[in-house]
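The chain below stands alone and is given in structure tokens; this is the form predicted alone.
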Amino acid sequence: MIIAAALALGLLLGYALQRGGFCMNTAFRSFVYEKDRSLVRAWILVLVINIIGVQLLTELGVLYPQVAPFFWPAIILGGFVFGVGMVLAGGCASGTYYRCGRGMLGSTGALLGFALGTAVVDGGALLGLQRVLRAPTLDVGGREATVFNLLGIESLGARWALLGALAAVAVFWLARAPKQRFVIGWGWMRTGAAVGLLALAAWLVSALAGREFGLSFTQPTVAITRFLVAGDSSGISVASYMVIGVPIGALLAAKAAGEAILRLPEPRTLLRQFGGGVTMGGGASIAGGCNIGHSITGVSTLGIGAIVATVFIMIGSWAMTWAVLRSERGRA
């Protein structure tokens, strides 16, 4: 019943993710280079949801959240790595993940090279790297690096206050946004709404196998990998099944929408596009985190790790960002 779950969840989200076009390679970019915020406010929904369901869930004892190392240098590169790879690759984890159940055979290419690289860096040749980046933790006084554990703050109210003034700050802008204009399926707010239920609800389907973690892409590609490889089903958890239906329920979305149309790019942009996604790999294991992992689920634990891998997943995005943009000014 648990798989089950997992796998309707999965597909659900893969549907959620389709027509709302959600893509947080897109949503980051946009801070810098776009003046649509459409999916940055869709983010912000997701993380105002699982910030507070998260901690409401955890102060009710349904769930004992695990809160990601602080390896400092592993972290800042590999976030940063990850963000280059995903600009390359044309998408995000989870935006490659849905985009080839859609048909987009370039994202299916982004897709084989993400396992590849995952595959290199956690458990492959370059595990001793990933070793070496991960040693140095930092941890706030011997207990975990989290934003209440840094600001000292002990008591249920004090808590409390400050994730409600979070929640405050976040509903006043996007209350403010303005009218989404060029819709083409659902608008910010309902993907936001969307994604961020089916990421909660992924920490209590999880908590049902005994996995204290929600949403997550990384590792369950590497398990994945093993087992289609080597035939290891250690790896194989409940999250693995929610990212096999991801792809299945963007299909099923796709199909409702006239969307599902197989495309294959030009030589060039398929090569480009899984080079990105072993770059985007490599720098997910290395980092312990994806975009999902580390920007969704792991914010809404408000480990400081997560947050800085953020920050760095976003500098990788717009960098790479600026230099495509540069080059392809000079080739013009």
Second form
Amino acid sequence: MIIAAALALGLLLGYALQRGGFCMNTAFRSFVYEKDRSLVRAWILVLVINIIGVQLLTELGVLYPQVAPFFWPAIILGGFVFGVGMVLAGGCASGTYYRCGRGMLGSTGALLGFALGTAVVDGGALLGLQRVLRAPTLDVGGREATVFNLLGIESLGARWALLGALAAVAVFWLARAPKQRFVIGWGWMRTGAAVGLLALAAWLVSALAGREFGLSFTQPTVAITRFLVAGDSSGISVASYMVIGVPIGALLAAKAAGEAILRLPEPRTLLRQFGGGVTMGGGASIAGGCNIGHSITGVSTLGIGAIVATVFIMIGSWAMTWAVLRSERGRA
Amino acid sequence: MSNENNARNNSPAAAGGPNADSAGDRVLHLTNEVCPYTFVKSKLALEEAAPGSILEIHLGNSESASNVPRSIELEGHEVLGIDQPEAGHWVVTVKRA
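Got the form predicted alone; could you also share the form predicted in complex with the partner chain?
Let's see the whole complex now, leading with the same chain.
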């Protein structure tokens, strides 16, 4: 029953990602290189829904979110490497999954690379590197590194004053958005609302199965890879069924829109996307999460590690976009 | 560029890659490219183009066909139109500012 719910949730998520063209690679890049903020708005809306939702459900005793430890060397290095990888792969972890579903073989290459990269670092040949980088952790006086603990906010009133202020600033900015031009499929608001509600639902479906975390792509990818390659099903959880649903949902959405087309990039591009996938997978397994696990689910627990990882994913993507611009300029 | 792309294009300047025709206008084939290369190549082609010239950008995925024109327009260029000659193929026509 829970497995069916997880598959259905993944299916709906894949559908929403495809309809909305939800790409966090583009969102992060646009901060520095573009004036269009449509995908940033979609991401911020996802965060507002999830931060408020997860905190409220935690206060009500429905959720007991796990906050990832702040192993800062792994977070900083892994986040940066992931950011570099997603530019080369032509999409973030979630972007790669849904584009693969609609037939983009370059993204299939990136996905195979991502699976390989995660498995090499997480329990594979580079396990030692992951252990060394994750050894030093920071906490707040023996307590979890969260925004509330860091700021010394204890009372219910103070917590909600801070959350209310954050949400108000975000909603004020979103409300001032200019009309989005050239929309194909869903605009940023519908996309952000759909992905946000599905990400929140992922917490609830996971909780039913005793897993106290929300949507993630990295750990489930490692788990599926290990199961397929070594027959080890110990890591398979509801989250694995969610990610399996994503490409199928994207295929259905793309079929309806006539965009389900097998497309093969040039050999060079295919190789670049595969290499980008390996890089992205390695980075995510070092940092303990990707653009979803850290930048949506982790941030909604208000964990410092997830927030710092998100910043370094952005810095990595800016650095790599700069390098791509430079090399393309040199070639022209 | 693959032959498939070239065959799809009926413009005289369709011989692959950015080419100049007699009017100095250009065609950019990016149907097999993904983000961020669609954005990077469009941006660079517009930087190189002469002010007032027309650039025809061929894109092969809905994200790019929606993000690239939006980004270009906010840079001050004029998006003259977005056509979809067939499923999974968009043509964005831009006039450089």
